[in-house]
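Take a look at this single chain in structure tokens; it is the form predicted alone.
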Amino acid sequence: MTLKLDPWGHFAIESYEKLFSQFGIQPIDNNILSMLPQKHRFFSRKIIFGHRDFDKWLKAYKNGEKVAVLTGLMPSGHVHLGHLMVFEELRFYQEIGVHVSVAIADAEAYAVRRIPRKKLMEYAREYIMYAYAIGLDPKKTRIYFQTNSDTPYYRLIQMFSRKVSMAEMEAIYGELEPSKIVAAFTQVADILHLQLPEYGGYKWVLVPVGADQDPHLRLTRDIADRFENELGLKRPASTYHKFIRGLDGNKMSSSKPEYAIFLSDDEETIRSKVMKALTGGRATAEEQRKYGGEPWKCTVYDLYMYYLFEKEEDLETLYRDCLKGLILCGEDKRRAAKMLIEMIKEIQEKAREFKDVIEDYVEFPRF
């Protein structure tokens, strides 16, 4: 069955292998992690699971040419623990000493996602705010409104549309409607102009995603191809990270607030959810004892695994543990509530530092 990646839907992809074979995706590979400068977790525990030419642009780093990192954030609701993730690969990216952009994407929220104005400008004050918080130095990182952009950014989204086809924008994307063909040429543009001399000149530009977003990334690369000779175009690089599912098994969403955990939740929120959380458990302790669990289907155990964990003995104890029974979920679930209160309140208060200097660092849109 051939599987559709769709970047504005809200369901987990339920097998990221296929990704491989059906899109031309790598994988991260013992290679990959050989000429990482340093180690972390995501990479390790195959939460990056992917890439596009990730080993050029790590070539490129280690030369010392002109590297950056990108990714976009979209305002269209309050952030979670989905948006931790994002924001910690960037942090990752940042202490190595590669430059980071990052658009906020309220041109998008506004006209896709249909958010009001007023609305997505307070998430995306928000995102800022715990972008901040995760350890983002906001002296060194590039945020910026797609619809705060000058005129060379703008010039490339008009300059793109010329040299692709409706029917190769619905080959990638499926049935589109106008604002997202202008979403798409947008993204491109964020993804491509850091190439520019205005904006610094990075040849070597990575995209670190979920995979939901690859088709941007084809559109983005058969454009780069199609510019080289007119605008000295390279393509980027990609990485494809698995999302982190809420609560109910599908992917962590603003739009199902139940089943996520929000960096804004108080320790009663984030105790009741992790409670209701699905997990990978059997209908009764007895069976769970006798049978073991299955963390694979746990959303609990992927706490574990993203956040609560640092080292791989401590989350290969508990794989274990679960598969012989030896710990039932109502003991997991205890456990991992606490933790996850512990670490957001953590977070809270390095958020609470930033709250009224925001303006400071980014310049917001004027309407």
Given for the second form:
2 protein chains.
Amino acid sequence: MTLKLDPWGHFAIESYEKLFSQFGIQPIDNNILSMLPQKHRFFSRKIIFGHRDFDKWLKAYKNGEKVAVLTGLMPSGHVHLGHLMVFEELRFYQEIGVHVSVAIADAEAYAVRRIPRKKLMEYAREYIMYAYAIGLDPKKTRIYFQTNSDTPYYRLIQMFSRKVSMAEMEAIYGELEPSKIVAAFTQVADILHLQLPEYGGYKWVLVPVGADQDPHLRLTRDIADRFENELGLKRPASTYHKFIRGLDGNKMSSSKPEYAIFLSDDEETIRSKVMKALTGGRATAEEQRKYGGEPWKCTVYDLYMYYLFEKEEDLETLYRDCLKGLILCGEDKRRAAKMLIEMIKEIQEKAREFKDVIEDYVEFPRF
Amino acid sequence: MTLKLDPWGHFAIESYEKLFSQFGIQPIDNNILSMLPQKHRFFSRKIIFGHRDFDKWLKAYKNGEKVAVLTGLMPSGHVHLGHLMVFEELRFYQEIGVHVSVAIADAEAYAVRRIPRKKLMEYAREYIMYAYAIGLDPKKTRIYFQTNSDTPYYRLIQMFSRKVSMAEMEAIYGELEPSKIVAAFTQVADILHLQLPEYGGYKWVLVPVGADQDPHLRLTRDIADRFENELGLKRPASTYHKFIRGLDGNKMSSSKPEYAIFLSDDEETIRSKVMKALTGGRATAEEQRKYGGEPWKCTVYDLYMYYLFEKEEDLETLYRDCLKGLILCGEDKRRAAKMLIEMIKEIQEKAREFKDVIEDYVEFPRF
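Form predicted together with another copy of the chain, following the form predicted alone:
All chains and molecules follow, beginning with the one already shown.
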């Protein structure tokens, strides 16, 4: 079983493999890894596992061209460890000197997810606060609301609708509603507007997203092609990350708060959630010592892999010890809880510094 | 035959009658006429023949409330006598002190009518020039491009999409394309955005349009109702005008230039077009003297009714003389051509004054 040799969790990519074969997403391979100007565990562990044109983007970066990174945040619930990953990715690019833009997808949250505008603005405030706390520089990071952008951005939405048919959109999104159609073009405008001179003329834009966002990227690439002559638009590059699992083994989501770790959780809540997490342990301690654990099933292992262990050796050791039955779930969970609490406490302290200055940096919509 | 008693062309309303019965459009009746602060032949001749809530709007006007008029112009061809009617309506309201806004429907012209952006901006320039020439005050008239508006306007488009279903839109517009959906919400934003404090907070907005635009008004009224609580939106009022016929008896359109009178036509072109116009005349002069003409069939009569005769007596006399066979088509056409040439020459002279200052008053989109 090859899984045993794979402490970086490549196994979980298998479910993503049709993305490679069916949609032409490229794997993050050694060539890409060698082009990265700086290492990051997300890449080495294949948490960021696939891409489109990332090699071209990295080359443009190396050649000193104007490069930018843009991603979207949907303010649809409290910030949890899944979002933290996105913030950290953005920080990575900002640290290597790339321009960073963040679209708050409030139009989509309102129109498609039907979150009241007041509520979503509260969520957005929380997102921004933690983004700063994770280390995104408020002065260098452009954060804007979809409904609070300006004229050329919206002109793109108006123009894009001309060159896409209903059949194409249905093929991508399934059953359509007017809100979905408007939201889709809005996302395309998010991704492409940085190329306009009004927004800096960044022709090399990288979009780091979860694998589920690829349909938007495909639509965006098609639209960029169709407006190549008229507006000089280029295809964006994109990278795809896996999702950290919730403590029940499914995708972490604010809709199942008991299985998500929120950045706003207090010490006791975090400890209690981690202690109840689904692991790859056996029915009894005895069996576990005998047969070993199954770390690829373990949501606590995910915590280590995504966040708690920076060093590859530490993760490798844990993986082997678990496989061999040298470590039991109880002690492993206690250590994870302790480390996680420390990490989150530090973030919360930083967040407090930014709580009241968010509006100095980001303009909120009036309504 | 009641038509004989109807020199104001009420007959032509018959084809609009299902608008009254099926869609609840109200006729322009004596009550409305008595509420008008000033007379206008468009009303007395029932060229403007129907309305929704115009009575409420007129009452608000009378009570000194903030009232506004907004209409849209689609820059899809050269300006002809059909557009002139809209300009004159707007001037009427501006003269009685009403705020006037004009949306240049460039988003729709581009996305739905597929007119290249450069071309439509040329058309728009022509529209604006003639609007000023007809007497709209450049300083008092707010003219904006749909793709050149700003944030709160576009936020409305984003928000509106939430509360309309695909089925509803199909019932109104038939087969849908993404461009039609975006265009529809854009029109709704045109009509409703004046109510926002950002645009003056005009809660009483009147939309004078051709009868074919009522579907947009119905959608807009439904959306206003659905956002009454959230955004404090009120239903707009609207009036509906008939279309001046082209010289072939069908709707005047720039797509059939030989049957349309353009404001840019020269003297010889106008004369030649009028002389070839479809009339209600008989096969021979002899028959016409014997049986009389049929002015309701006559496109030259339309010219008199819509534009050339200000006085009701003049129109009435012409109608009777024609019916009685006292006037023949040739002389009638010559007179119409002469009067029309004079009228259009005057407009063209005024237009020249505005040709080079349009951009002092209206901001054009960069792309």
